[in-house]
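Read the single chain below, which is given as structure tokens and is the form predicted on its own.
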Amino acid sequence: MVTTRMGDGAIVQMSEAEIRKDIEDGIEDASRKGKCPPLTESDILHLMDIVCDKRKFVSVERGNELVLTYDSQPLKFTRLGLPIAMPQILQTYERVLMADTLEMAYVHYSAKPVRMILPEEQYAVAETLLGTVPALLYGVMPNMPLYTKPEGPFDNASELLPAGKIDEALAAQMECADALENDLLSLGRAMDTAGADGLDLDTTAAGGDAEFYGCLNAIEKLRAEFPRMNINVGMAGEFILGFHGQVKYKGERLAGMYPADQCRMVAAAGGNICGAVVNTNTNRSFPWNIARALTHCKHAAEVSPIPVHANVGMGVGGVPMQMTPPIDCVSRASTAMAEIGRLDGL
């Protein structure tokens, strides 16, 4: 029997035959929904070895290491109540935790509230750059729902749609998308002035296809204005929710896009890196979830014209949905993404 976990983190015992069955089922689910090729028999055997390894922590062979990017690094410390300033937190990531890249972020981690404090955030970025070496990004969530009433000025489509006000709901979403685009442009310009190495738009399209549209337009304009800016786009889910349903970018409908097409759209807009996401099903086993995530992400990496850094963490990338993800699953998921998925980073 092999000790593994469910998608909610619960420890379970499974036979190798049961693990093989779950892996095959996870591959079939991803291949059918994402219209992507299944993992090969060699891939399945390799994944079996990783999942069934009796060690608690599993890692890659030398030479298979991947570069790591992070979301909201400072918040990981401040949420623990540690009274450390953000520049010093990032120095800790660099000098103690050996981070490959750094990310500055405001505590709310959303684009809309950051626009009110851009000068203060510029100072924090500039101070951090004086004492660190790795690439420093500035990260925000687009979080388009913040632009709706009562937090924002625009009507809420989720209230208009049940009332049968379809046209008004569609128009409200596009108004929000325009406001989001403008805020992302202001953020990009401010952070370039401060010296940041780029932006990380994290949890992109959580607000649906109109949010993705606003982000893609902002990326396209930032790329034209700042040809050397690094723009990392981490997605929110494995497919784009069609809250609007009719939004198109460069002639392609955004609703329903899975990781491979998401990466292609990010590249078309001018993004440098796409963070593919596959959501964890808490009712299924870790073997099922990692096989499914791996199938989507391997295909995305194969067809994407830009590097793909899969999101592997709390509730995504095959990892159980827990506030502190279990290292046995995180290490196995990371190893599988590197050695089987052949991704460019995590």
Given for the second form:
Amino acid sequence: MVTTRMGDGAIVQMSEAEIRKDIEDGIEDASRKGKCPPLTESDILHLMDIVCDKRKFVSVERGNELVLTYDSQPLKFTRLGLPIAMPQILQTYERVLMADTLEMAYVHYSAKPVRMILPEEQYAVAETLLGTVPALLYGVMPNMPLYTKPEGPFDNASELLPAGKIDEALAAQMECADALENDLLSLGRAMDTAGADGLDLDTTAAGGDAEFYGCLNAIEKLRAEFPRMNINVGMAGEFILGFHGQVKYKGERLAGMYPADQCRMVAAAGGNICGAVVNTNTNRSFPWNIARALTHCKHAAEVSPIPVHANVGMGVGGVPMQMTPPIDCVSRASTAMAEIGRLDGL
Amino acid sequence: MQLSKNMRLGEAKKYVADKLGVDIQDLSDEVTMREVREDLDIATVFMGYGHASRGIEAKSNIAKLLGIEINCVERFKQKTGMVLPG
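Mind giving me the form predicted together with the partner chain, seeing as the form predicted on its own was just shown?
Time for the whole complex; same chain goes first.
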């Protein structure tokens, strides 16, 4: 029997036949919904080796290493109750945790609140850049729902839709998208002035297709204004929710897009790296979840015109939904993404 | 190189390895890369107490080695009069 886990982190014992069945089911789910090719027999055998390996920690063969981008490095320390200033946290990531890249971010990791403190954030970025070496991005979540009442100025589509006010709900979402776009442009200009290497938009389209539209427009304008700006776009999920349903970017409807199409749209707008996300189903096993995530991400990496980094962490990329992600699953998911998915990074 | 030139992983590794004069597998070898980084003066996690470049000094050397523009390095050059604002 093989010791593995469920998507909620609970340990389970499975036979190799049961694992093979779950892997095949996960592949089928991704392939059917994402309209992407299934993993090959060779891929499945390789994944079986990784999942069934008796060692607790599994890693890549020499030469298959990836590079890592991050989301909100300072927040990770704040969350643990460590009262350390943001520049020192990034120095710790560089020199103690050996991070490949750095990401400055405010504890309230959303575009709207950061607008109020741009000068202070510029200060932290400029100070950090003097003493660190890796590329330093400034990260925010677009988090478009913050622009709705009562936190924001616009009507809430999720209240208008049940009331049958369809046109008003669609219009409200586009007003939010415009406001989000303006805040992202302000942020990009401020961070370029501070010297940052670029931006990371994290959990993009969590607010649906209109949020994705606002982000793509902002990326397109930032690319035109700052040709050397590095723009990393991490997505929120494997499927763009159609809260609006009719929004198009460059003639293509955004609602319903899976990772391969999401990456293609990010590239079309001018992004440099796309972060593909596949959410973990807590009721299914780790083998099922990693097989499903891998099938989506491998296809995205194959067809994307820009590098693709798979999101591998709490509740994404096959990893169980846990505040303390188990290293046995994290290391296996990372190894599979590198050696089978041929991702450009994580 | 992925961020600044949209290079895919394999292409980026080869580009950097060629520029540094090492094999691709050396890029993730702690011993080899410490020596290479010291020789090229592009900083290691232990920057020493002496003359080694650190922070933005090292980034300036990296930009020249890799043939890329780094935003903060370009701004540093402008502020210190090393180049005129473009």
